[in-house]
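Here's a solo chain for you in structure tokens, the form predicted on its own.
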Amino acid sequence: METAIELKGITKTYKGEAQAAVCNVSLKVKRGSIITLLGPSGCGKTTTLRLIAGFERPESGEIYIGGKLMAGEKTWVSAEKRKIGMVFQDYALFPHLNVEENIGFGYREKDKKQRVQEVLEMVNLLGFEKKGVHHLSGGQQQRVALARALAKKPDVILLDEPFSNLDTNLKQTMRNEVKRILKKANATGILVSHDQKDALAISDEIVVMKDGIIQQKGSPKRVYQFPRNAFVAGFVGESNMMEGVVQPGKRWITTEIGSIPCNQYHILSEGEKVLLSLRPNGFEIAEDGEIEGVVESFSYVGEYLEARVGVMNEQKKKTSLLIYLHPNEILQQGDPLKLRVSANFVSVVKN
């Protein structure tokens, strides 16, 4: 698939900071996919979407736009001349003006009107093309917003903490729908956000960051069922962590709460020393199960059951797990219950 935006080797320091803001960062987004750069504050993910953008001059590396360079040691094309679409966390709306000026706004071609109206249907907003922006709900802004930004058919477009301004309920909807519209649009969207969820729900791939340097990239599957490191596991969902000796065959780990079953036998080596990512999705009851544990606590908190359940080694040392269960299961504190846990949530992660 053709390559809409690559980043190579791009460093981004700001005057007066030791730490690089953006550190020696290579990617590349196929056209047509919805990225996340996703990361705690500071981690350097807005000053990527900047770099992106134009906004901002890397100090070392190239960004390369449409197989096109944008950004290199001798080259640089400014913000206004790179065809992207940006939409601003505060949705940067005209609150003088129209949904229908608000779209058009900018757009200089003949078929103006046929485009702003292309676009709202694309968002389904036609009708509400002489509605002040004021009179709009949240969710309507964004689609605004997301409409502007498409007009002009740009080659990417940014969204920068879309969801942020939104509450839980209408934040869910406008995942779905900011999707659905990118989709149609066959746009390449990249959009920075803290929120694992929003993460998860929207994106073809997810590029977790922190201190300026990618941590790893992949589908939100593959991130969040094996993540490559301590914080990856940490930031993204809830994780079980504890070492473990890897077993001959190398299918199985010895840990403190008993065998725990391993797809990635391929990486590891008979008797080595690993630390364990166990997802707390990845637990079921069984009357076979491996692990043998008593209900600390638990909480209903609509589409699972989380609960904290006591392990006991052999050393009489107790591991305290959390799991999420079916919310049928039926629990009490003090329960005994036994445990499996599926390969497929556990992952063998690095510090």
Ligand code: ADP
Second form
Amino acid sequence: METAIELKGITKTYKGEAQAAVCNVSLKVKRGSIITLLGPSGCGKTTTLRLIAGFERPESGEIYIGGKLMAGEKTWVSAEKRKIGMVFQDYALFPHLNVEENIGFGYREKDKKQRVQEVLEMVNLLGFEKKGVHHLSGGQQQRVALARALAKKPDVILLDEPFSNLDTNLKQTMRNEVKRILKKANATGILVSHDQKDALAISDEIVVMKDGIIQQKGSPKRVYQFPRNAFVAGFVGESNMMEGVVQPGKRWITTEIGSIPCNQYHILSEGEKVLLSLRPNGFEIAEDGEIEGVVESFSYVGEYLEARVGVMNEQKKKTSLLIYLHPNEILQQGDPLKLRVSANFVSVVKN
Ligand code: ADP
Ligand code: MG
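Given the form predicted on its own above, produce the structure of the same protein in the form predicted together with the ligand.
Zooming out: every chain and molecule, the one shown earlier first.
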């Protein structure tokens, strides 16, 4: 597949700062795909977007858009000349202009009226042309911002924290809408988010960042099931981390809670010491479950039952496991419990 954007070893340090905001970042984004830069506040997500848009200049590395060099040691293409649409975190709409004027702002082609109609249709806002933007809801304002970004038929749309100002119900709707709109416009989308749920739901690929450095890149399912290091395991969902030793045959790992199945035998050696991440939703209650524990506490959170189960090993050392069970399960504090864990939720991680 064609590459829409490529970053090669991009580094950016702000003036007066000791640490680079973005450090040696390399990334390829396929045309037509949606990727999300995911990470905690301050990890360099917005800076990466601003570098791609041309609002910041990297001190080293190269940025290609549509195969053309935009930023490099001797090359600099300014933001207006890059075929990029940006949706800012606060939408940055012009408050004194109506919907149609906002969308058409800066559009100089002859087909302006027609193009504004086209993008209004894409974002489901036909009929809103003359409305002042301050009369619109958060979701509608976001649609206008997206329509404005799409109007010039950019190769790439950049969206900075697009869902952070929306309440939970609207968030879910807008996640689906933004995905539908980007796919319909055949645009490549790069989103920034600190919310793992948003990132998992909307993206073809997620890129997890920490301290300006990419930690892992992959499909949402892959990153969730097989986090590569302890940071990713803890940031993208929750995890039980524990050490283990690979058994002969490499299909089982001995841990403080007993033998744990693992699919990643191709990267393991017999007798090797490893760090494991066990996702809380990898467990189920089973008569023949190999993990025996006692219910310490539980809380019903609607979609699932969240429980802590204490597992005692032969040396009388206790491990407290976090597990998610079906909300219909009935638990009592102090109940003994047998659990089975699925290898699909067990991942070998690096530190
Ligand atoms: P994120 O979007 O992931 O929250 P940013 O890219 O905004 O992170 O910031 C990355 C780092 O760069 C942070 O440490 C932040 O304080 C710093 N930073 C961001 N913008 C500036 C700036 N204009 N001047 C100096 N430091 C900045
Ligand atoms: Mg930011």
